[in-house]
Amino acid sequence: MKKIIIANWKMNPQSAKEAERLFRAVAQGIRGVKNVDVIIAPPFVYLESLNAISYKLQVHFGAQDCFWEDRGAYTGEISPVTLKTLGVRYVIVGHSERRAHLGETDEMINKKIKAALKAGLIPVVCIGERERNHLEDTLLFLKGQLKKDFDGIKPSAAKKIIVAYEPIWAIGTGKAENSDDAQKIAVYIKRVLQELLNAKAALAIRIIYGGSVSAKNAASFVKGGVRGMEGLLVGGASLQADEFVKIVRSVALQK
C-alpha cells in the first residue's frame, strides 16, 4: 500500500493567487513520485479553482473539516456532499485545533465520521494527547479517543479510514515525538482498532503522524512498514513548497 502525506494548509494562504502559486510548485516539484498518495487540503474557498488546474497532476484534494448533516440551517458549516461535488476525496476531521478552540468533542467528530463516509469521503480522523506523558498514559488516551470516534461504525466501512496520530504538545512547536515512540503508538492503534472492529479492517486502517514534521524527520516515522506509521500529516512545513517537496521525496525512498 502507497504512503499518504497529506498537507494541512489550516487558514493559509491569503489569497487565491498565492494558493496557486503554492500548488503548482508542489505539484510540479512531485512530478514522477509514483508511491506515495499526496494530498492537499487548502481552504475551503481554494477547492473548486484548485481543482479546475489538477488535470493530469499527481495531487488529490482534502479539505479540514466537514458538518455531520448533508444539507440544513447550520450557517458557517459545508456539507460533505458539497466537498465531493467540488472534487475532494479526503476530509479532515477531529483536528486536535478544532477541539481545543471550537470545543469538538467526540461524539461530534464521531457523527462527522459517519457523515463523511456515507457521502463517500475518507475521513482523517486525527486522535493525541494535549501533554507529553509516560507512554503508558498516552495510550490509555488515545484508546479512549478512539472507542469514542469508532462508536456504531461498522468494520466494512472502517476500513476506508485514516487515523492521523497527532500529539498536541508537538503541534507547531518544532519538538516531534520520538520516532521509536510513534513506532510503538502505531502499532497500539492498530491493536485497538482490532478490538473494536476486526483483523482485516485494522490491518486495511492507515495510521499516520502529524506534528512538527520536517524533511528532516519525516523518514524516520514511515519507516517499519504496517508496523509503523504508514504517511504523514504536514502542517506549516506544508506552506513552503521546498520544504514539502523534499518530506515527499524522502517518504518516498522508503519501503
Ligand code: 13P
The other form holds:
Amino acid sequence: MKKIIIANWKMNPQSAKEAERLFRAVAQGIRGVKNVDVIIAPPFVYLESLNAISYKLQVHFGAQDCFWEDRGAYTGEISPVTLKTLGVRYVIVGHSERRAHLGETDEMINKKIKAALKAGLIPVVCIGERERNHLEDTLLFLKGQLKKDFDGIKPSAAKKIIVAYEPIWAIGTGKAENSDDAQKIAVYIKRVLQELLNAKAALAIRIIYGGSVSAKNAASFVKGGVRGMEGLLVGGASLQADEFVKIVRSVALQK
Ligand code: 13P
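Would you generate the structure of this protein in the form predicted together with the named molecule, following the form predicted alone above?
Following is the full complex, with the preceding chain placed first.
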C-alpha cells in the first residue's frame, strides 16, 4: 500500500503569499515521486487559494481540525461538509496541541471523527503519551485513548481512518521516538483496534508516526511495511521545502 506523508503546517506561515511559495516549492520538489501520497494541511484560510493552484500537482489537502456539526450557530468553527466542498480529503482530529491548549477531550474527538466520516473526509486521529517512562505504561495509555476515540465507530469505516501516533515528548523537541519502539507501538495499536473493531478493520487502518521527523530519520519509521508505521505526520520540517522534499523522497525509496 502507498505510504502517506502529511505536512501539518500548524499556524504557519503568516501570509498567503508565503504559503503559496512554500506550496509551490514542495509540489515542484516531489514531482515524479511514486508510491507516496503527500497531503498538505495548511491553516484553513489558505485551503482555497492553494487548491486553486494545485491543478495537475501530486498533492492532496488536509485540514487541521473540524467541528462535529455540519452547520449552525457555532461561532468560529468549521464544518466538515464545508471542508469537503473546498477539495479537502483528510482532516487531523485530536492533535495533542488542541487537546492541550483548547481542552479537546476524547469525547469531542470521537464526535469529530464521526462527523468527518459522515462528510466523506478521512480523519487522521492523533494519539500519544505526554511522557515515556515504561513502554508498557505508554501502551496502556494509548489503549485508553483509542477506546474512547473509537467508541461507536463501525468496522466498515476502518479503511477511511488513519491513526497518527505522536508522542507529545517528541513533538518539536528534536527527540524522535526510536524506530524499533515505533514499530512495536504500531503493532500494538493494530492489536487494540482488532479488539475494538475486528481483524479486517484493524488491518485496513493505517498507522503513521509524528514527532520530530526529519530527512535523517524519516525512512527508519516506515521500513517495517504493514507491520510498522505506514506513513508520517510532519510538523516543523514540513515548513522547509527542501527538508520536506527529502523526507518524501527517502520514504518513496522504501519498499
Ligand atoms: P514536529 O514534526 O515539529 O515535531 O511536529 C509533529 C506534529 O505535531 C505533527 O502533527
